[in-house]
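Given next, in structure tokens, is a single chain: the form predicted alone.
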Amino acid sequence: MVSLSPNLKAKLAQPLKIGSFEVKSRVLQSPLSGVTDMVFRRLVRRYAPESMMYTEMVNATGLHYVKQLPKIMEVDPNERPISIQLFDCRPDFLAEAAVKAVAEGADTVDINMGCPVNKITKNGGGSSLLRQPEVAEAIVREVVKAVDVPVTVKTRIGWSDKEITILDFAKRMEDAGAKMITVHGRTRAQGYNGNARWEWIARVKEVLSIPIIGNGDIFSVEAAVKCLEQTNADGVMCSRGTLGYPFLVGEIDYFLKTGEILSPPTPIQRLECAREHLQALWNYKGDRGVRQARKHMTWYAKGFAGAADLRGQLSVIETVDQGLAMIDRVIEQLANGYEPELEIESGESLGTLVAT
């Protein structure tokens, strides 16, 4: 049985204060490269209307050289609270990008200092900043000076097991003006392998006064509660657990607010959500949206009779109508009596998605 300790329950009943900005939920949707576009965020927000959402990470250098803002930076004026995440290693470019982010409607600006992917780190961004704390500090100071919304940081516990530097690094970010830090409990070298080491999140929480958000291995309500209990973090951020399951943030949020666990969606409900997701991506991005939808559709197709076959078919769809027809056929089969099979795979098997 999942339960909250009285002290934790009292703490989580209060709004999350990020500098001058308040969020009425302690559960956040992580920025995910190639995933958290406006279509995906709308689905998550349906079940978690008060949670903070994040855009995909935006390259500040790229933003400096274009006249038109990239589509990944687009936000719905009604989708608040919303944060735009930026990455780079140039303080001046990041400050310039932050001004544009605020003009687009960002309630906070998040700086990515945790992405482990080579194409990001080799250019000095993402988790490579863990090895350049002076640069990271300068970035936060410049961005804080440039905008009047809270500036936050998402990072990891260190570069490798031999370079776990999060305690000093996080303190530097706080001193530079960061109003919240999200800590993914893995090193850059780990990527998404092994277990998240929540004990380091707890240690960061002990030495900082700003809110600390726990991230890593939050695949269920039970995992979220364990993370909060073990770390004393001020909230949790869901990443890969929401792939093909935009219900998760809302499920955790509901439990933290009521102490009750919602019934999980049925396979048919999940497929209906997949159908809506596919149609919305087509409406928003056209053929490119259909290509992007392939991975989403395979994430939805788990945990029911015929899921493996459907995954294979959806991974190569060429048109929206083709995908919709495939999903509709399986929905009809399930509605006519197919018994669900226990085909659900663990969160660690969800692939190599860039969780930024």
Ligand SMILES: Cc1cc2nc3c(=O)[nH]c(=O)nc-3n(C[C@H](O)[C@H](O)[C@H](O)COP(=O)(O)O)c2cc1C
Given for the second form:
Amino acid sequence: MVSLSPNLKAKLAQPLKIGSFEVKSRVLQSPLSGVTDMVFRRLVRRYAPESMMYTEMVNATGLHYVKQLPKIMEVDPNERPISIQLFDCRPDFLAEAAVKAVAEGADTVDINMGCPVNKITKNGGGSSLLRQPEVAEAIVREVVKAVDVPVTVKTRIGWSDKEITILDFAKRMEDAGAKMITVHGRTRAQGYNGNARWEWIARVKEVLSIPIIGNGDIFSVEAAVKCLEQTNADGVMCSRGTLGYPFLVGEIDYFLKTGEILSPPTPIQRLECAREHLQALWNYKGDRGVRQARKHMTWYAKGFAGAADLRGQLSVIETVDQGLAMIDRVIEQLANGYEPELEIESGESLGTLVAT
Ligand SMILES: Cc1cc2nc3c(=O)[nH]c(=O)nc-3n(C[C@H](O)[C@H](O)[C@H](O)COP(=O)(O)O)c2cc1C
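Please could you give me the other form, the form predicted together with the ligand, since above is the form predicted alone?
So here's everything in the complex, that chain up top.
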């Protein structure tokens, strides 16, 4: 039985203050490259209307050389609160990109200092900034000068076990003007392996005054509450737990606000959501959207009888109609009493299930 301590309850009653910007939810939807486009964010926001969402990370150098705004940076004027995430190692290009982000409607600008992918780190961006704290500082200073919205940072606890530098690094970011830091409790060397080490998030929280958001392994309401209690963080950010499960941020937000657990969506409701997601990706991006939808569809198709077959079929769809027909067929089977034997081990949450 999950419950909130009186201290945590009191904190949750206050808005999250990111500099001058206030957010009425303590649960955030993380930036996820290839996932958190406008279509996905709209689904998450339906269940978590007050939560902060992030675009996929945008390359500031790329932006400098193109005239047209990339689709991943598009923001719906009605979607608030929203942060646009940028990555790069050049302070001047990042400052220029931040101005464009604000023009597009960003409430905050987030700088990615945690991405572990080689393609990004070898060019000096993402988590490689953990090893160049002076450059990271210069970036934050330049971007803060360029825009009048709060500038935030998302990073990891260090490069490797031998270089856990987050305490010094986070302090430097705060001193340079960052208004919030999200800490993913893994090193760059860990990638996405092993557990997130929330104890480091707690230690960062002890030494900084700006809000700290805990990230890593938030797959359920229970995990969110545990992370908030153990770290004293000002909020939590959900990531892989939302893949094929855009309900998670809303479920956690609802619990933090009411102390009540929402009943999870049924397999049919999840498939209806998958259907809507596929259709919307097609409407927004055409054939490219259908290709992108394949991975999303396989993430949705988990945890009910016939899921494995459906997953295989959806992973190779060529057209939107083909995908919709496959989903409809399974929805009909389930509606006609096809026993939905959940493939879930007891105690495992749907959030964990879709993320694996
Ligand atoms: C598919 C995928 C894409 C990601 N893209 C981004 C990104 O664009 N920007 C970012 O800061 N982090 C990105 N991340 C990292 C997540 O935001 C998050 O920090 C990480 O997954 C840890 O949280 P989790 O253990 O709950 O998944 C990505 C992670 C995944 C799995």
